[in-house]
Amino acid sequence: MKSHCPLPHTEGESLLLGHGAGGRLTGRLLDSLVLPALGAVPNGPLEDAALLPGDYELVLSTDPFVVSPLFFPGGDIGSLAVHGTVNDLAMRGALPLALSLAVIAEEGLPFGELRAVLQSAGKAARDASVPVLTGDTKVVERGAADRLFLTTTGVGRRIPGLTPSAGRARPQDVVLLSGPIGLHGTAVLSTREGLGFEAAIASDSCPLHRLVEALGPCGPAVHTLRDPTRGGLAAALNEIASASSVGVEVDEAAIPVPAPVAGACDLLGLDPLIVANEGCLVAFVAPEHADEALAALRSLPEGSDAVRIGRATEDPAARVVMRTLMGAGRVVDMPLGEQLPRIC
């Protein structure tokens, strides 16, 4: 008698939290419902930011933020909304020009909390040198929005010479990671569930456009950039492998996982590779420019812990394989759904 891994049944039914997790369920939702309904036919791999038709130097991105709780060690929904959209623009090689900010607030939200969130968003925007030019505010009935949701939209301009895309990775590319993983997801989860890790773990939420700007001299050798947010490093690497039709080999010993994150993941039965990040990026760089790119990342505080973690390979199956500490090869699958909901 064969055993089957239980999978959520979605045909003809309703949305699951996992459909918004950035993993396989999200991909199925986009392919089967969202894109066909909108009449959208992408000309390449799906990206978190798109080039504007007629002006391929301008980049557009939009993102809703529904994180719970609103405040967490290292950030809050306001700063996260700014950082998230700035970073989506940066992953297409663009510096931010302007943002919009839309607020959906629930009746009964204290003015003090709303003010704190918006002041944090304003500070994050000023620190990133990007103005918030427009927006909107709606108030809904109690229980209709879990206190506060934000949506940010950003326009950016590409840095001359940088043309990164999820579909441009090539075999032999060196895979770089700009910093440690797992901090954001475990910080939010610990705060939400009262797990007691707050003193040791803070979100890594920060803008990444200055790191990308530092990569400018490497030009077209920077093939792919991705920030491993929902679904973590595992999802980011699988998305790149699939979009570029390459394999990816990474070394577990090279991937920086802070000790408190490793401890929290062990306790909760989580894989650090699938935990969300909001302040690091993955770069696929031509091997002859890898040392230059690594030095550029390390030249800034937000990239001081940048490391090489692996390389791209020729693999028609587009598998992501991790060489474990024991020397074995482990296939790293795309996450199915969301083990840590409401983290961004």
Second form
Protein chains: 2
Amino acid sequence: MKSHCPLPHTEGESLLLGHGAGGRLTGRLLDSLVLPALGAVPNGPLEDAALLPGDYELVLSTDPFVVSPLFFPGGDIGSLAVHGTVNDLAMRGALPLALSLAVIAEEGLPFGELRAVLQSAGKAARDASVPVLTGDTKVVERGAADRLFLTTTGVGRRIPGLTPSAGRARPQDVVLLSGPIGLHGTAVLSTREGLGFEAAIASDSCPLHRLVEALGPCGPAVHTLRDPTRGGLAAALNEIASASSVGVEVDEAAIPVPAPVAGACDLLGLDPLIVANEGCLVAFVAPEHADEALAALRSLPEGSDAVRIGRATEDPAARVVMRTLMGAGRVVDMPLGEQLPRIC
Amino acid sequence: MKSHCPLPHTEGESLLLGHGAGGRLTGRLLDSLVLPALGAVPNGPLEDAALLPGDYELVLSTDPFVVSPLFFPGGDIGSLAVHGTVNDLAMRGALPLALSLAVIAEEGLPFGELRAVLQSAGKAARDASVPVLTGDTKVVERGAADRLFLTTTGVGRRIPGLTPSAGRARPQDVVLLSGPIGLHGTAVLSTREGLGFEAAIASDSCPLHRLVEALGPCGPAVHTLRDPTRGGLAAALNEIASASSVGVEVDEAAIPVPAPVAGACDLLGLDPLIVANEGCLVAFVAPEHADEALAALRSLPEGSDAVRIGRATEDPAARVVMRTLMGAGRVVDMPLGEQLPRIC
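Here we have the form predicted alone; I need the corresponding form predicted together with a further copy of the same chain.
Let's see the whole complex now, leading with the same chain.
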């Protein structure tokens, strides 16, 4: 994602939790430190996955997972790591071809926990029809890591005709959302903090590539796909608006927030728009194909609650505005930093 | 690598540092826990990199890096992470096509250190002519990780005609070694422990794909390639012997151990055969092509010290034997566990 205020960092600064949170601090870190240091001048939309050089129509994506706790209602770090990378590939219109799995574990981690996590990763991969092709394990001494971190990397093959990109949204595009928001972040937070919502809220973690496959017949009319993970729907819409230089208007009444999520967010002072999701996507689709795309999403169980939540507009300032239940227009900003640490 | 004693683990056990050390404990963990849990029945040699399904002639490899300290003579975690993955691809006969980089950083890490590591990774990638195509960063709270861990994943394209595999070594193959051993492990250990060898010993960390490219004209006569990283030359030779069901005989007098490495190992009670390397490879080559292969290795600076160290033999027990300077035969076992933690 791109920063709204790419100030240079001074040498005296150091990393904050918020620099990994997917918000403005992450964007600033990328623009001012990571990309220049790597020698990769920022010159285009940052995507969830990148096209391999050559004529392969293959995309590559990687994601480190540090979620705490390792197990939560609706999933665990193993299934999450598989779904997260499968979904990043899918957001570039690709089906997963192969995954790799890198494990960093703390000395003393019980075998039972490691086995449970890997079994869950294996099952998630089989369910998504993708092989875990290779991997490696490092063990660090007690105290040098918190139990277990997984990094999954995926190679995917683009579905013919689909070329979604964060930079391809156009004014008048219809904005679709494939399911309710806020479940993953509130499920993990509730489990970690023992808040008691665990009985009512489970993570939405699931693979999204079959939804994208269902959108295949819409072809190039599918301009942009993004799964609203860290930073939630607010970050995803802001990233798209910025990368495509469009405005986005969404209707609060149309955005599905399950009652237990709304309750948990009220209690905790969280905005459901900023809570991470791991099982839904937003799609920007040319208006003449919006009904077809919505029907395609609804044709699968993971998209049965898909809805139209708004549209893209002409706005050089790339603002995201939500029409509230009271009829007012509220600017939805890019979140700044860390609202929910170690959520994925 | 395959275990010599694949005993099942009981639920009561937990991870030891040695389970990540690349020796017998790692093999046992893979065979009895990781592969079955993932649903991947061990049914072939475990390679440094895996072929992608389909007709792409592309290989995939991933590696987490947890070296401590982050900076050491001859390199740092950034350059090491690039070289390590480039080399794993090269050991399957592939040139690197693209890398991904996943960062797990501890809150409070100075930007200056992060920038220096990423600049080093970027330079190493440019020097190896491979783009860092995509990446992601997570930040965990203080104490939840030790400064910085990197996971690099690489996609490589096989050099036409080269099909090296850990399982393709054959009796009578000549065993070549591209350079001196023991530099990386002793350099990192000396720096970490402040032992004072840092002035004399620098890591050999470097990319090996150009050496492999130089072997291209030898084609299928190049049976096996392996870079002796964790577990050192002892582990690499034992893995090949086991995967190919051959014996290996090497001459102690032929194995280049730099004097400072020998001195450091003497003082520390380390066996140089078990110390990790990051800039040399072993090649098992059909005897009629051995001279050609040796000349090819020596044609490049990183292979200028290449030597013939032994040969493969008929031995169903897949033993590795070293003819010592005294003329005796010493069995070189697969290392058990951790001699040098967090060396890569």
